[in-house]
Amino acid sequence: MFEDVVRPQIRALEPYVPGRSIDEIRQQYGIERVVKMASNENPLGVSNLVREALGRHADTVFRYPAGGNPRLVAALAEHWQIPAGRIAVGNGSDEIIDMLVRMLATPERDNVVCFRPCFSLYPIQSLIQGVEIRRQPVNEDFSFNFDKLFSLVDEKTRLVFVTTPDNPSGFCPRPDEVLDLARKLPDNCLLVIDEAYMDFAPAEGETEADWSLFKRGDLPANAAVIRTFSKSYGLAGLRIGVGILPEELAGYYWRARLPFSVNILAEEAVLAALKDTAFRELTLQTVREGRKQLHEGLEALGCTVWPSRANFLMFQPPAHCQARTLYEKLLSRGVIVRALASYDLPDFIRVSVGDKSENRLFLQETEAILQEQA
């Protein structure tokens, strides 16, 4: 009924494709112990103070949020150390990029460049917004080219996107690399540097200025910064992503995004989990030392494995046994990880980094469908 009135954006869109639900599985093949690897959220699951911040404020869910989330807005500035007039929140980091494209790119006239492969959220609401998306592969080691990245930007590219450490290869450039490329581009283009991961970048003995230009305290003119709760903090499910934006352009997120988009309880949540630096420590050297295990696990395993500077891990299995096959086997057995055909990579996996016993669980079912394969 709606076909012809329907926008041909809509129409001919690739739907988003997440990973699959721990429910869906166990209804599936009818088994019990199911552990998820596959969305990259935090293997300790949620702080305890976190917890507690909930369930002191469920009474307070038939109220709306005070607009603008002031209170959040100033724990954030305080907490990084920045004005509060260049703090964006959004209903996960999803709503930040789908506004910028929708403020600064218009409709069948201006473009949006980024890697390929890369979050495909980019490419979905550039295309939903009728935007022209340019692409540029990664090179062969999944690292990548900066020279030819801006080869694809001209006078009518408002945004470029760079993920760092990107999805789902792990691949982290240094910071002095996306440095040079915002000194090239037009001052009304837009570097936006998604930090979805950068938490988990740091080595031991490192810190996340080693890594992020946010952190380091240089970050230019004509580019923002995104941060989630979804990751470190364990808040996937609350939905808060955080854009440090230029301040000009913060005024104006704030006059177009949708009011109430962030919920009291997912406020309070965030208050909470800033406080709790234990966890977040523990968490990252959780995933410090899981994705060393995978990593040298999978290796073992006769596995290629891609380093990463994430909380997860691209390999591809060893030839006698294809990628989807070991997907498909490691869901009846209860592990969900996730296949890549959906960023064109049918060749490949990416897992999650989960605790100790789901690391090893993971392992042991692959090595046990390896030997099958042989």
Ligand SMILES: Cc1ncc(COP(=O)(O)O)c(C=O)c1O
Second form
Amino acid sequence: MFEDVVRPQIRALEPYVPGRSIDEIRQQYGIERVVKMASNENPLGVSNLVREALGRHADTVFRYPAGGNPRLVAALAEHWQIPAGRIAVGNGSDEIIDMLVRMLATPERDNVVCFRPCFSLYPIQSLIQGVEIRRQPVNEDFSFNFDKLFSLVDEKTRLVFVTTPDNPSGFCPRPDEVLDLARKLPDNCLLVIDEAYMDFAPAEGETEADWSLFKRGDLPANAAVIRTFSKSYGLAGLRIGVGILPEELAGYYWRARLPFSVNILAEEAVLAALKDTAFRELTLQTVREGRKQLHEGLEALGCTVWPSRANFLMFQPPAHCQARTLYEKLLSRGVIVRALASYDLPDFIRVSVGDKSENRLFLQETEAILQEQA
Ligand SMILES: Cc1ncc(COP(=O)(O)O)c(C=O)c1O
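Show the other one: the form predicted in complex with this ligand, since we just had the form predicted alone.
Expanding to the full complex; the earlier chain stays at the top.
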């Protein structure tokens, strides 16, 4: 009945294929022990301070959150030492991405520029908005050619997306290169720097300032940075993302956003998570160590592994075993990783860094499968 009236952009969408859940795999294969290393979640789970805060505030959920999430915004401004007027909070950074596309790109006229492959939401939300999406393939080694990306920009480009560190490769460009791109773009084109995985970028002895742009005083007026509480803070299920936007755009964001998209418990969870510095430090250390354990372990098994500054690794199995086979056999042995066919990378797999025993289990099962296939 609605076939003829549903907008063509929506009809053109492929059904979303979500990652497999632990319960699903338990049922399908009749196995008890299943680990999920597919969605780049926190390997340590939930912070105790967050758990307590959620319990303490359970009685408040019959109320609506305060419009504009003022306590949350004030706490973030204080914590990060950035002006409150630049902060936009959303239902995950997904909402910030969606809103920026909808706020800036006019359907049937404007375009959005990003790399290929990239985080799927940039092209999907652009498609839904009815704007052209222009994509520059990343280099063979998954690094970025910013000149080529810039060559796709014209007077109708409203947004350029850059992910740093990148998903799915883990590549992290030098911050000065990203800044150069922002400076070259026209004033009315927003560079969106998605730092979802930035917390994990610094190696031992480095600081976030070596890689991140969100606190840089010299960030041009046409640049925005996105951060999320889904990864290092362990709050993926509560959905909180933050945009540090040009002040003028932040004002429009708050006018256009659905009024209560960040809920009361999510607010309390962030306030508690910001206080739990020990949990966050332990998370960062666990990821740094686990990333090394996985990288070395996979290389020892003959896989090609891409250097990553995020909480996941992208790799290719040795020639005698297809990525699809390894992915499916890992599932049947209770290890969920991410096959990258949906990123147009059918020969690649992405594995999230787990805790030490999850990493060990993943490596053991991978080794067994590779031997079986030899
Ligand atoms: C690059 C990137 N940006 C944004 C997100 C969205 O994160 P969230 O909506 O959970 O904040 C993800 C999620 O995996 C991501 O990989």
